Structure formats: structure tokens, C-alpha cells
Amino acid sequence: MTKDRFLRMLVPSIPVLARTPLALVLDAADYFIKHRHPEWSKLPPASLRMRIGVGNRILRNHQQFIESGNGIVTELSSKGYLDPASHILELGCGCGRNAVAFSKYLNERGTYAGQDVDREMISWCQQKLQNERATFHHANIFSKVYNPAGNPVAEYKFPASDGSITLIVSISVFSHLLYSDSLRYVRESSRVLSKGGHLHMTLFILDFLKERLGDRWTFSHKLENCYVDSFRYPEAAVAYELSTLEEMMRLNGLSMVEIYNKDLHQQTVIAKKG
């Protein structure tokens, strides 16, 4: 039995583990792994990588981290939503998994800005990844699960000027936003997007999940215009009906142009401004 498999049997939730004292032990182990693999030396420590999801691998998830970011670049560029001169804003950038891949892909005209509610991850990105074309911003907004001391979402403005962004990337962000917060994010997306710019989002859409409900999620509680698994921690998992998303976009000058990954737990939506 591998070390990873043994540890996974003992750990019910890797992101939760990343916020316990045991994370220091894993970071120490990660240091020695990186020493043997210098190609991984510039990746964030294990405790930060684990917060954004690493599948079932706890210790040796470095290559998965790299390939996941590269996969997003390949996906969006092959579909024509991303080009080397794009101006990207990533919502929920975490510890830079996609930022690293985007920065390698963009040319001297392209720019990247990332934001996240996790101050520690943003601090690491600012110290290790930030430069004149890649910036990182702490979004000090309220989330009962992720940032309980934050400010109301209604007061939050994306770190970009009007019409300056050609592509917004949000991976599993709207799956943690209740309706009023999602509406604010869509409104802000419309503000910062240039005409013809695209909003990318992965989230739970009930219309495509019905056969899989009851497996990991039930979304049995309706709250505002969305559905949650838990009233106690509603932002832990939030789902929407397709009609609600379409109306949300329409109210803010956006229109859906594509939905794919319909057979996965989270679907991918592309919306366009103008």
C-alpha cells in the first residue's frame, strides 16, 4: 500500500486537513520531495495545494497540480475563448494553479489578475508569482464557510476597471455562491468585461444532475433562487436551475453561448457580453 493511499484512508477531507497542525508535517515531507524533484521546487507548499483540491493524492500531487492548470489553458484556447494577448481575471485563483499555466501561455500583451478570499494563498502568490503582467488580490468578502469575518459581497468590486477584461475564469466559484452573491458576481463580470468578452464558470446545474443526485449531493433545500445541501453551511455546495442562470445573465447584458461537461458533477458555462 502506498503512503498516499494509507493517508487517504485516515483523512476524510484533504482541504480540512490542510488547515490543521498536521499540515506542517506534510509541508515538511513536501520539502524533501521537492528536493528530489527540482522541477517542482517553485510550486506552492502541500498545505496550500491541498486547499484547492488534489484528488486522492496527499503527498505527491505536484504533477496533477501542473497538468490541471495546463488543461484549462488547452480547453479554453482550443475553443477560441483564450489567446496569447488575452486579459484574464480569475475568480478564486487559489495558490496559482491556473495562474502559472496562463502566465506561460500569454505573450507580452496579455495580462492576468487573480483574486481569492484566502489571504494566505494570495500572499504566497504575491510573493512568488506576481510581476508586471500578473497580479493577485485578496477578496475580503464574507463566506460562512471560507471567510466568516469578511465584508458583504454586495460591497465588493472586482480588481479590474470597466471593460478591461476579455476572459473571466471561475472554477467552482459559483458553486459556493448563494443567489444574491452570484447576481453580484455576474453584475461585476459584466462591468469589467469588454464587448465580446467571455465569462467562464463551472458550477452545479440541476437540469443535468438529476440522475446523479443522492450520490454525493442532494440539493434538497431551496434557498432564495438556488438549492443547497445544508442550511447550516449553505455555501458548501450550491446548485442552480438553468433558467435561473439564463435570467441572471440576461439581466446583466450577458448571454450563454455554450454549456459543456454536462455529464460531470459540475457543468461548464460560457457567457458572452454584448
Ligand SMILES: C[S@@+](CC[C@H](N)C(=O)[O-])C[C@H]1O[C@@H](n2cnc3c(N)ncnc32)[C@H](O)[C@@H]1O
Contents of the next structure:
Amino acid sequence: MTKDRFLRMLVPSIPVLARTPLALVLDAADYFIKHRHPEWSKLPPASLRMRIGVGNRILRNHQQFIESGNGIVTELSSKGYLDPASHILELGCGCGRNAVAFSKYLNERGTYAGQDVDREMISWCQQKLQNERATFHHANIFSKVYNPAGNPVAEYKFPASDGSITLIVSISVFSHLLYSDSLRYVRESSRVLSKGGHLHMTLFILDFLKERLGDRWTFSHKLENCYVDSFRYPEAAVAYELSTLEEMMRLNGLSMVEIYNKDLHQQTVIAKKG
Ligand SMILES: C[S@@+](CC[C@H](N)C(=O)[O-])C[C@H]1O[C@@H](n2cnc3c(N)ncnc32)[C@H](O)[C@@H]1O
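Having gone through the form predicted on its own, I am curious about the other one (the form predicted together with the named molecule); can you provide its structure?
The next block holds the full complex; its first chain is the one shown before.
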């Protein structure tokens, strides 16, 4: 058994671990680290950073936290999906590592809205990052791992009006959504995107992972139209077949325009409305 697989079996879900007393210990240690590195003082506490899986480090991840946000802006702008006047909706925005980078990049015509199922992370973003052009919204949807007291997804609406968004970004979010959640999210994406707008997602696509399964992930359990690593923590890691994704897009008026990062753990999909 590989070290990765062993760790995954020991800790099937970091967000669940983040709700144990270990979080308090990490926050105390983080306080002292930030005291020695004032340049990191504005970052969220360790107990929030660890929930979004920054380079799989649970404490010393400050620099990676900052760099990954800047990286996504560079990636999407160089590919032509993002410009300074974009209207961005970020799904599963976590504790704002990308929101900070997007807000710096946008001009006075651009807007950013982030949503997440984790109430604590959204509260932190609302207190520390919110302004008239960047807003944060709690999605109170049921997720056994991320929001066990949430409501069924069926009636959930994204915090945006019809056709108002030019780019939806979702980094490692569909990799935590079971089929009915994904279907609702794609449907809502289609509603809020303007014609020609793009949906970006990074997620596990089984077709590109087959050779690598059994190491860190197995995705050996089928649940509805997706595959999970663990029935106990189903949303900890969810994978899809490419054909399922394509059908979900097609049924909702979106078409896939690009798939890249096929050799990474998670692949990147870009779909277009209309
Ligand atoms: C791996 S983290 C990535 C966070 C963020 N996208 C980033 O790049 O920093 C996955 C995020 O998805 C969020 N999440 C999980 N299920 C969700 C759902 N049903 N709706 C919205 N967000 C969800 C988690 O709370 C977490 O913030």
C-alpha cells in the first residue's frame, strides 16, 4: 500500500478532521507563525485553510495559499476566458484564496460573487473580504461531509440573476458533489451564464484516471451516476465518467470546449453556454 493510500484511509476527509479539537491546536500554532511572518497576517486561520486542501499541508501552507489564487487568474486570462470586466461566480469559494486574486485583477466594471456550503468560511470571507463588487453567499445545501444540517439541493438557486455571469469558476468542487448536486449546479450554471459565457470546473474524470486508481483514490463504489471512495464520507472524493458530464452539459444547453490537465489528479473542463 502506498503512503498516499494509507494517509487517505487514516484521514478520509480533512473537512471532518477540521471540526475536531485538532483545529484549535493548529490555530494556536498558526498564530505564532503569523507573528513571525506579518506578511501572512491577513490570511484565514489554519483551521479554515486546511479545509480546502492547500497542497495537502495542514499548517505550513501560507505561500501556496497565495500563489494558487494568482495561478488561476493567470491560467484563465491567458486562455481568454477571463478579462478585467468579467462577471465571475465562484462555486465552492472556500476561504477566499481565489477571491482575493480575482478582486485584484478585476477593474471597476468587473464583479465577483462566491458561494460555499461551509458557513464558517463564508462568514470569514464576508467579514474580511466583502465589498460592493465582491460578495459571499452561504449555500445551505445538505452534504454529509461539508454541511450535514443543510437542505436538499432541489430548490437551491445560485446567487445571481439569469444571464448575468460571464465566467463560473469551480476549483475542486464538482469533485465533492454527488450526481443530484452536480445536475442542479450545471442547471443553475446554464441559467446564470450569459450567451457565450463559460463554466470552468476541475474534477476527477475516470476516463483519464484509470491507470492511477488504487493509489490515493479508488472510486470503487458507484452511487447514482458517479463514483465515490467511501460510502461513509461520500462527498470526500467523487469522480465522474466523461460521458456523464457530457450528457449533463448537453441537457442544459452547454457544450464542452476544452479538457486539459488530463495527467493531473483532477482534470479541467471548460464548457460554453449557447
Ligand atoms: C477542495 S476545496 C476548494 C476550495 C476553493 N475552490 C479553492 O480553490 O480554494 C472544496 C470546496 O468546496 C466546498 N463545497 C463542498 N460541497 C459544496 C457544495 N455542495 N456547494 C458549494 N461548495 C461546496 C467546500 O466547502 C470547499 O470550500
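Numbering follows the first chain given and starts at 1. Take the two forms, superpose them, and find the largest set of C-alpha atoms that agree within 1.5 Å; that set is the rigid core. Computed from a predicted model, the values in this text were never measured in an experiment.
- Per-residue C-alpha deviation between these two forms, core superposed: residue 29, 3.3 Å.
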